[in-house]
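Given as structure tokens, the chain that follows is alone and in the form predicted on its own.
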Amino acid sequence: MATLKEILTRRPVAATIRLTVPAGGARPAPPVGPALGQYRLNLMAFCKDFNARTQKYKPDTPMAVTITAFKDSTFEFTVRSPSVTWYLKKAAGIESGSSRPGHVVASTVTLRHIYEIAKVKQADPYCQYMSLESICKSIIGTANTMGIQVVRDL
């Protein structure tokens, strides 16, 4: 339960914006510019902060960003690591999953790949309290729905 002081000091939220932006590639051009411009947010400040936070990732890695825009033209944002499907496609070396998952196997990945993806995803704010085992099980389920077979060793 929030205290009265916390409630009174909260800033009113104008919008919550969700974008997928390449790592280190935030520019004030579309899709970032129009999305932030309509709420009168400082585009260059966002681009500099985002690019600084994502410099450890390879360029063109799709990063999910949730931006909270406040009514006083300020903002906060959280950056999540790339999606599990993106990691699985990179690990399997394919462009897209199977057209008929469960019938046609698109590719295979090892349990070591699953474990490495789970370690990266555990750093996400949404997965930080989940056990590594449960994250691995979730990734294996995603791989199965994409038509990617999980094997112990190649």
Contents of the next structure:
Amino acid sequence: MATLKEILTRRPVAATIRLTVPAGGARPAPPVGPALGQYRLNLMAFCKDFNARTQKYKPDTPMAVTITAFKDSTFEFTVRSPSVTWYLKKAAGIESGSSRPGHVVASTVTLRHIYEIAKVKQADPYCQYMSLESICKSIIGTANTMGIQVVRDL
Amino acid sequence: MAPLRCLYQLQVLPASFRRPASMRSRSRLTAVHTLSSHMLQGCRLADRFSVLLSKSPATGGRTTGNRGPCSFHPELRKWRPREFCTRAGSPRQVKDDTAVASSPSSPPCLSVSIHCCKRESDALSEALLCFGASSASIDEPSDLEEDEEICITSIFTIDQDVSTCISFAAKSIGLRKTPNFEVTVSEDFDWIANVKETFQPIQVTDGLWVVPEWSTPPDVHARNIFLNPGMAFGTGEHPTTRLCLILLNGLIKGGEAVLDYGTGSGILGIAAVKMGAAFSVGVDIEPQALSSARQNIALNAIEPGRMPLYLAPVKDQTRSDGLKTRIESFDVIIANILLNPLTELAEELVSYGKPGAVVGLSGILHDQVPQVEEKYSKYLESISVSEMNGWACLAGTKR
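Take the protein just shown as the form predicted on its own and give its structure as the form predicted in complex with its partner chain.
Then the entire complex follows, led off by the chain already shown.
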């Protein structure tokens, strides 16, 4: 982390922007437009870059992207896979989590789903140091808070 | 009371519940319409407000007529922010093509400023995204301690329940109380104007410049392409556009027929005509891009007949008649799009060219080149690749 800090302090950072953009669908319209335009970043360059890099994902999957805007109007961004909650909702086939997690069960997913989700998440820059087992555990924890029950057969 | 041009700015702490009189005394007219949703939730101020606001329709400031909290029904007793917002902002449908640069067709959105501690800001912005925010930005002053308050600016669509989302997000990361926040309905053309300011004249190669509409060309003797990009892609700054322009510069000798697929702002087609091509045809999948291209064609003093524009068919639709008649009639085909459309449209794109036509493809990254090459190798021969900054441009001749 020390070297990362050194790299970051080389150019003064103006802001950190987090966005959810559909893969291959970045356009200068909201949400991208207002969020980036505020810091005078080159919208078109970002859209083109982001779309090119997310071509390998299924179109319109909501990708989480973190943009670091520097004071000289340049920027860098990292794209991460969609949030765990989104994967769980898709796997369980529901639109939103349960309104009373812990009491009302919204839907169920199998351990196989959890394993597949963990494999995708492991490719994320954040989770690379974690073992597959610990990623699975955190996914199960998220599922519990959403009211999705995990069934223990494969 | 001042005539209602409708814009009050109110800031109320969520914990306390002010009486209407004191609130009115704290309000001031500004050009921005702001409201605090905590205050509005289920409050009996609704009737007070309806009296205040029903005086005149909203015409204030830069908002358009249909953005009217003032057209608020006086009988409404329970006034929830969501209802307020949907009434306040019906999306403006801009059908007028020619006004694309100044009045975008996107609906207004809510910009929320949330105050929280620096150490929680990362987690809170992630949580906000999970619970429905469109974006969350944090300004980064480097001289703040961990405990100090900073402001997260979050954008929501106009019909979202902002307070519920924020309270869920706060609870999910373990904050004990919901942070204070203020909601603003933000104007679209703020950010568009901002973005426009960043365009400068660019020299693509020797004797070829791309100049924004509002500035003077640095070199009057060079070939200058004037642009007003609006919401369409193609300002000449991006490596892919430059690669394509350099390719065209080398190819066009005079009198060719050029097809610009995925024309965006029309820059490649216009450049081809300026370099001496007989005519060029622009195709794009977005109507907004076509109107932007139309503007640029006029800006560069090219007759519309010399660069006709067509709307590309969406999947499963048939091509327009204008395009059907032009199969096998182009000398140069240039397509600066993305990997997926390029691979899907391979056969169609190549079918527009005469045998021996040159096909140029861009919008692909360095590591996507093998895929494109494989797909096009059965249609094109002598494929060459040029690269700039990690982006690549493939060129080949039709068999």
